[in-house]
Amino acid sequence: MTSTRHEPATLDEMAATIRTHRAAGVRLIGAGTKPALVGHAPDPSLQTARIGEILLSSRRLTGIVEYEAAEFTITARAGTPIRALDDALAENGQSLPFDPPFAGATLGGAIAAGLAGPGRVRFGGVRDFVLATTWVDGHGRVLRSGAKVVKNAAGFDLPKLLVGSLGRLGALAEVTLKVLPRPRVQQSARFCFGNFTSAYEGLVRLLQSPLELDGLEMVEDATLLVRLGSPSHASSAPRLARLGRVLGIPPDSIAADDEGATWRAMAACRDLQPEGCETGALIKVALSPRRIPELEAILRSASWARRYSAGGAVAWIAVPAAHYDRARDDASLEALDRHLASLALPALVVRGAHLGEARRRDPRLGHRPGDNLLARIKRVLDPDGVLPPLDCSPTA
């Protein structure tokens, strides 16, 4: 018996789908830009869905519900593409400054995955922008939490709980986000160092400086990529020169025509996984700048491609599979899992068309904090296991 795909167009249809198929189970698949996080591989022979399980897509649950530009809030349905939100916000000089990664991603998928891009270094991550949610739990109940205001101190902050929940606690239907003004001018530069140690020391100096950076990425060839947001071109030039003085080397300015494309590629991880080369695993590691040298020692010895993003708060790692070999690549992932666990660093396998059984059951690697608390919450919201379990196992 194969899985059936459902695409509800309304909140009521979504709730009815979950209530009707509680016995078979429901797996949330969003737009499919991060298949490893839902335990559902694109290759049908590797599909991990339970027998008869419903694959619930938000593809038709789209559209902006309410946009209050003067209040800096926007509400949209879960299937709304991030690109559509960006376009609407840009008309009013506003943006989602945490740079949701991956072209084609939906709002619900971005929240459930809890992934932020380069803008996190200054503006914070996804949790800092979620104000309210409407969602359906494993009982099929429609729940509303939070408030459509920037300042809210009402009760337990359930919307934050859904950030990074990977569709295990409920199905998002509608989300309200805080937005911020878009900088009038953005200017970027590269600072090329001769070795990892010099580049890392430069990153630390920038983080300790009073400079406000809209982006700070440390790429694999010992280069720092820096983005500044300014009210005018006149104010951006002195700030760029000051960056050079802090780092002790002159900047290599990025042309205005290339600036946007450069950061979009960073957010989409196209530097690590070019278009059409996505069979290898793409992994996000949560860390802090002081932990970078420890992780770098492991990654360098394994020859894995990597980038330290958002000022060192995140590492993106690509385990390549140009010539796919399941035994070799699965062994690479399991070795990385052990290394990350030894460093007490949590990680997620975000992408990978070919994944072994262990990783298709559970995309998490390394340290797994908070499992006991999450299990208790799961028993309240989804006691019958209608939604996938916390370890994504199709048989648990």
The other form holds:
Amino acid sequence: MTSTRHEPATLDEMAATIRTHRAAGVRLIGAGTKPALVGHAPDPSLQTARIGEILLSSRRLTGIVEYEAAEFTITARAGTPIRALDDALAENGQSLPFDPPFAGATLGGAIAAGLAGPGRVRFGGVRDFVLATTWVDGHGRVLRSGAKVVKNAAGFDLPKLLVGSLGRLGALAEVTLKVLPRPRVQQSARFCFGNFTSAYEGLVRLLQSPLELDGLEMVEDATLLVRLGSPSHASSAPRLARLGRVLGIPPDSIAADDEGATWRAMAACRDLQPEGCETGALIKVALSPRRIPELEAILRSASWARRYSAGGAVAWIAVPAAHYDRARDDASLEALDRHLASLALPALVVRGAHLGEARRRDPRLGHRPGDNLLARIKRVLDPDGVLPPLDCSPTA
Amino acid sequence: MATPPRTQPLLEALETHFPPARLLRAPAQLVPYESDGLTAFRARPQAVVLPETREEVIEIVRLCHRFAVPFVARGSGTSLSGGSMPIEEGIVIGLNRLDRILSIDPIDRVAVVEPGVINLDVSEAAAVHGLTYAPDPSSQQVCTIGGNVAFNSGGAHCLKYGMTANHVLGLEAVLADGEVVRLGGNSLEAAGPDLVGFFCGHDGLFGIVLEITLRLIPTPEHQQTVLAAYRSLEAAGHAVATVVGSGLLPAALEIMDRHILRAAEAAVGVRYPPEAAAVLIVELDGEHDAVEADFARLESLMQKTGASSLRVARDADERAQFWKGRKSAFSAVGRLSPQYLVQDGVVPRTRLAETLVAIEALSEHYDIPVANVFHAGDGNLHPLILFGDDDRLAEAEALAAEILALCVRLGGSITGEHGVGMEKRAHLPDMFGPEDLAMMAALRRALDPLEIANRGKMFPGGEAPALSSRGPHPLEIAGIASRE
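Can you switch from the form predicted alone and show the form predicted in complex with its partner chain instead?
Let us now look at the entire complex, which starts with that chain.
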């Protein structure tokens, strides 16, 4: 796979790169806006360029552009690592409310992949916090969409459209996010149920209760991991006790020293793919609590590791790699694709370095609601297919 | 007025589908549809058609596309930006009869509704499950979900819960050329571009939403509501900065100035401290113990803000009283001035105080009173320009334009929650460059090649090319006189 890598340092350079290579009729891969989940050494799964294609990286397009803490908004360039943003926000007692799951990712990658972490259960996902974007479409036009204030109803909501767009509609150069105060005290506990059904019922009970949780994960098959964010230690203890009453079993508290690390591991899916063992495929399924039992039945029979995250809004699935057998790996994914389609659940392959080229170029699995609308949008923003195709219709 | 040539065959086709009771043609029947919440303008459509099923809506849209006749979808007509204003060459599609709540799923915490369902009815239907629908526009007792989606409506509790788009998980819609699309689903998440979010706030230009999957939240079990009076609007503005900066996340943070207070007192009999030049309402909601812990902090913070009085709602009744004046503010202002324009600009929250001072100066300059009621917590202003009678409309619009320009200059937006509609279309280029506007117009044409869906809204210039030879925009003419 011979491809040329371009690393523009400015917005204008980014636009010029797209325009130049567009004129030459060369296809272009927005590497910087694809889910660069493992940071600056891009996951091989993202190296989908064919001979002659250009890889566009936002690696040099970094830095915070505007951040006034009292405004609770932050604007940064797309290549800024999530970790750097988080550090800057932490200094002012703030954080990214959608809890981006992979700290090594870039801002652009996190937005374009549309990935939220366990914390989304409290305040919402990526779509709920993207206020404005500066981006370049397939024509090479520099576009400024949205507004850098927390509320705006002017013009079409292009910033939301770009959430989860995987570099198919444009390359992100700059993003403005709404941020929130970081909870002062966080306390977590495990609730271990004897079986899947009881744990699932517990999850549903918590979702229907007025309890405001900062984290609610269904791990392994019968354990709920719950997080509470409180203004003070004093208010935290009675809330934890109340959780136990709602669930009918006592909490197994997690020590304060381990609390942060436990959730960071969840965010990075270390329970499914331990560090250094990211060889298989990692898949995000957009889910709702009612569908958990159906999906669980399929995953259990396939023996794939899974976790129901963010109160059941997401399932994370790890499909292990069959060593040196790409055909078998692809077959596993195709089986999962069919199952998800039959359940009408949309999904995304987040890691999958070992997969065949077709799957790496089209990381979406299962149900694809609105593809007819998306194809029309693609024809406006990237009519010549300068950016990667949607792979959702023969004409795209 | 003669029926425009293209409309006649459409009306004939509609007559074969709809009985006269659902295809309104007589002038007396059309009058209620001439205007919406932007009362300064009116226009009479050729007809109003009242579908009762989604299939009928799709059929009407396909006929409009076939005969190239513009249509305006309308719910209760509460748009404050003229978003549901009819167009004289076109028809109105009234969606109030598509008012069924199709299902409520307490496990997924979603309600599936038709576009004509009234906002408040969703929460009332969900209450039995301990759930509620969070977006609460002031007009929530009458406004419909279809309109809320088209204009991405907000409300007082947006500060904590977000706008309509944050609560729409799935949609079925008929695009303006008749194709039906299904977007999203029951999940809070997606795998691919956020098409649902993109579709919210389209100002009616993409087509008509047929079915909406709304996210419900557990009804907050506890609230604490504080009403603080201040001797100046600026002091209230500073109090907002104090609360926001503290790291507390109130459900609502609202300011009313003295014009609004007096009007609300007269209209709904709420009593406010007599010395108040401004009142700030702060509401915390959520889990009992968390609210109480936050409330202790809020009280001590508020005591340092120089409030002349501080009242805490003792019970649900008193809380409702605090809100009654706020939610009736727009209608109450009718007592001060029969004619007014409502603005909806947004400024960065840290620039709130200076914005209020600048608006006051503009009010003096134009010698037109401006009342202020606003969602202070997110910097969303609602200056009400009380221009008295029609002959000062042009000046009022000039004053409104200066306020919008100010919001944009400070890095904000021309609209926070009302949408651009007809009223602010001339100001869209203040926020977006020519390439952005061209891109948005191209997206619109990709979904509506004939530009028949809510033609004349959002984009500057009004008329679509096909009709530009027909003279001045009918709405501008209609603004001067209502024609029988």
